[in-house]
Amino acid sequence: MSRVLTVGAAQMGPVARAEPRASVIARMTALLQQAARKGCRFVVFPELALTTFFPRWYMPDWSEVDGYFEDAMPNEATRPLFEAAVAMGVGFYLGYAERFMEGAKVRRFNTSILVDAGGAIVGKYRKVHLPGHAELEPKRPWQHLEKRYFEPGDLGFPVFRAFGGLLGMCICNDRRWPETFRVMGLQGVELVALGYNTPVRNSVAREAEHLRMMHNQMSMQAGAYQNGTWVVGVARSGPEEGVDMMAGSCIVAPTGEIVAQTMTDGDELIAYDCDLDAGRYIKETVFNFAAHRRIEHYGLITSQTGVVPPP
């Protein structure tokens, strides 16, 4: 039985700070329609797809901050996207800012969900590796306040049975950490959906733009090959509120090869027929974990965070 899953990577261009959710949802629905015409059964949208990338601003008023968060999913604003997807028989990955009450405490996460073709949420992930800082840093040309607005994810890196395979999720900075992919790899993951919002230039370090793109792609390619999995990395891109955001959305095969990539920095849909069995030989040979991993030597990975040089 064939296990080919046609996947769409739905890159989104800039979302202005004042752009209403209804406008964003209309753009996303248009991308879904393109995907359906190409035969896609699953579509990946970017990180924080419903709003501008708000962590670039310091906002002391938490009521203003909470305007960027969703208290339920789906909700009144996003229901049309779910309904359109159901009508087309297409599932999707959606990144958004999640807010909810736990007792008297407000919880806020950078979240993604996995939605099946019937509109049911069958998986949830909360971003683990939050980059940036927690307080205003006036010397920066723009802020990166994810550590202020979000808690680190508390769900780990789960893998879900969906679309005839084993699917996992991560978000943006997670892709730079090999542990992200390895934890999912140890659960047999066959496709990782990954949305990102990444500036073309680093706000605090001199780093060539071509290196930024290389590191973006290299991280996903390494994660794919070292775990025998497809990786679908999808950007929000282009000039957004004074910050140029990286494009380069791509679909990476289990061999580490980029098999499809966007050509623009705006709304763009690319698609590829992903054979979920394509990584099996990698899992059974070079990266046969059961045969070759030596966990007795990996203790430092979970026993410390920072670098401790030898005496």
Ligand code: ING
Second form
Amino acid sequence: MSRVLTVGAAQMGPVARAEPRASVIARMTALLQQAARKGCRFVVFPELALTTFFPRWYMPDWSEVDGYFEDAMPNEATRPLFEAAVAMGVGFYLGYAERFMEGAKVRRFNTSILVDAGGAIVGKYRKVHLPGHAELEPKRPWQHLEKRYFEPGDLGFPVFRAFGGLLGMCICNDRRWPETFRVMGLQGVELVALGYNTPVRNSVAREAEHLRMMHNQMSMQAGAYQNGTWVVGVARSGPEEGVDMMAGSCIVAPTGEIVAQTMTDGDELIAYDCDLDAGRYIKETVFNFAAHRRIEHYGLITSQTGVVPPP
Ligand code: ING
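For comparison with the form predicted alone, produce the structure of the form predicted in complex with D-[(amino)carbonyl]phenylalanine.
Up next: the whole complex, starting with the chain shown before.
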């Protein structure tokens, strides 16, 4: 019996700094309704979907920073989204800023959750690869302070049994690191859901603009093919608080082919019937890990962080 999961990629256009969560939730619910009409059983939202991409600003006042975080999930603001999803029988991936107390210590993560069609949180992931910097860099046209506002994820790259298959998650910059997909590939992942917030232009180096989209697609296509998995990448896009954010949300097959892609840089839903067995022949032949990998030669990948050239 084929395991086809109809998946929706719910791209979101700009979220203003002052946009209330209720407004964002209403937009997300409308995208869920579109997805349900297309027969989707699982919908992927962007990274930090509930607020504007706030790491673009240096905020010395931590109470202002914490205004962008969720202290519980679901909570009063997001419960309508969970309830709407349950009413439609649709599960979803949600990216948000997670904050909680551990004794007297405040913990803050760039987090995503996997929510099943019954509204239960069946998986959680915390972003491992945090790009950017931790201190104010005045020379930048905008900041990228993820290293200031979040800790590196502490949950690894887990894979969850959900929606009839093996689903994994990552977040934005994670997709640029092959280790992200390989660790999930070694758990047999069949679909990786990820949200991203990526500016169209490189703010720290002279770089032709077309390369941004190429690097985005190449990273996800390679991750898909080299691990025989579907990859669903969903943008927060459009002109947000003076920074143009890249669109290009897409659904990538285990062959590495992009099978669906958004046309706009606003709120837009695309969907595809993802056969979770489509990656089987890849996992059993070219990327049959058990038959072909030689881990005795891979030691540097986990024993060394930076580059050490030969003497
Ligand atoms: N955003 C960007 C991303 O990885 C970035 C940051 C862009 C890093 C381009 C390097 C190159 O897509 C987030 N939120 O990680």
